[in-house]
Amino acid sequence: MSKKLLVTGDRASGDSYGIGAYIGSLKNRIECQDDYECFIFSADYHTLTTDIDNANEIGKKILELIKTQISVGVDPEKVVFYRQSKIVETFRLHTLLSMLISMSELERQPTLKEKISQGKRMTYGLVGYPVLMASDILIMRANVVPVGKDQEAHVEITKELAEKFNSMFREVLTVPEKMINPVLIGLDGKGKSGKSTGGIFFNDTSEEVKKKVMSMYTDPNRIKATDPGTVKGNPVFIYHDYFNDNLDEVKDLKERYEKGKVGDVEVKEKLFLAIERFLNPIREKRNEIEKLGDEYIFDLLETGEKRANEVAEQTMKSVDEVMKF
């Protein structure tokens, strides 16, 4: 029995990922790639309709997303690599999609609404994100797509515009199934772990991982160590509960922060010790990922750009057919 297939991907659009990241996409990725048949995409075109004015910058960023996520575990063996921008069949099926849905439907998107109080400009490009979305998903023919709760809405997009052309003409495009990643709360207790919300990354010295971690926000009503804390929602013990590897020392942090029996101060020197205890392998493996040089991913995209393209040309093939083409 043939694997699913599972399509995810990621705009070219941060210097590094950070340990949110893993927690949001990353480990997910690598607890799927022996189950499904995995097809990651770095999402060039997507990052243009907010970073169009460093479009020189998304080349190298597309070799350290790669980079990234071979070193925390992510097999070039298991996984498909390609650039969303070179598999040309995905914007003819976007242009046709485009014609199913109108612009009070794609102006009610909410991440639409919060980009635009971000101060980005409503282009043609920002508005039919979703869309293209869609595009890169339908064309993969993916069983499968996992996303965080602020890209929910695009798959019910992508679920209803395959729904509709598959009714309007014949049952061609497959109708994906979403897959929930869960978030990482910023280092603030604000949002979601990132630059603005003073996420850790992989490409951080212990020295930063430190000054980070001891700076992180905990239970604002502890004013003496002597005083019994709060561990729900605390973003020290979350960051604990996800990175931290020794389980018991976990469960005695625990016991005596809820009594008033530790200090913040050792609470977080132990995480950044787990924390390090993470980082330092992967940082190891990046280190060796650096010494093949970047031809070693450019030979890795052109193998997964064969294969996705593939895919995509036997979905484009069956479209032409039913529209008559």
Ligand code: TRP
Given for the second form:
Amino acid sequence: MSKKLLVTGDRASGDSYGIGAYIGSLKNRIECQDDYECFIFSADYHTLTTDIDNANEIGKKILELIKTQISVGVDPEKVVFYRQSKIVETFRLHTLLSMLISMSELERQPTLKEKISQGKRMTYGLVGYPVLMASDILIMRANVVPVGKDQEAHVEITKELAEKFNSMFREVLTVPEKMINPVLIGLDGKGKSGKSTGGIFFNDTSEEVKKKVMSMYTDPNRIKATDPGTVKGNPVFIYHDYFNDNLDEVKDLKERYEKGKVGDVEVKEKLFLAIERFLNPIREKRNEIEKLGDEYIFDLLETGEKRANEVAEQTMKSVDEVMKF
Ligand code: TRP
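For comparison with the form predicted alone, would you give the structure of this protein in the form predicted together with the ligand?
Expanding to the full complex; the earlier chain stays at the top.
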């Protein structure tokens, strides 16, 4: 049986990525790359919906995005990498889909409200963001779409649009399923690990990582090392569960923590060492990729774009046919 198709994309807005992105999306890609045919793209036009003033930086950010993915273990031999803007049929489908959704539904979207509250202009492009996203997904006839919780509503819109199109014409669009990625809690015990809360980044030095781990938020009710502590919901243990490959050590630390038989310093030092064991191969791989040069990444993208365009052209051929165009 042929593999199911997975499509996912990232806005090209980051200068660097870290363990928050790893838990929030990258890990899932590594886990899926053998079982699904994975189409992973840089959503450069989506980035423009809020960052048109910084359009000239997007190219650099796409390179960072692809290099990051490869360095953590997304295998370029297995997945198809491409840039959204190079799949021109996406934009033809986008126009068609835009006839099938009302302005009021788009204006109601929480993601739109959030961007407006951040001071972004409510452009035509920004309002249409979910329709463009639907087009990215439907043009490839994706079966599954991994996204963060914040993007869930957009996948719902995608399904509605596919169903609507199919019922108006014929069943040519695949109705996809979402796959929701987890969120890594911030070092401060709040929100989400990342830029605003200062996460741990792949390009941090060991000294920086150590400083961040040693000042992590833990159980606020525990004053002395002899006080019994709470493991559940404690960021230090959440991180141990995600990153410490020494399961016996984690079990022992949790048991002693709950009995008040271990200090925070020991728990954090062991977490620091575990995160270093996790980061070291990523740092090495990144150095290897840098040696290959940017040409290597551009070649990968061009190969991927050829493949993705074949799929997209097929989809639009069917769409034109059923619409009798
Ligand atoms: N909207 C997604 C985000 O902000 C990025 C994205 C664009 C996407 N098109 C997509 C994700 C299609 C999955 C599928 O993170």
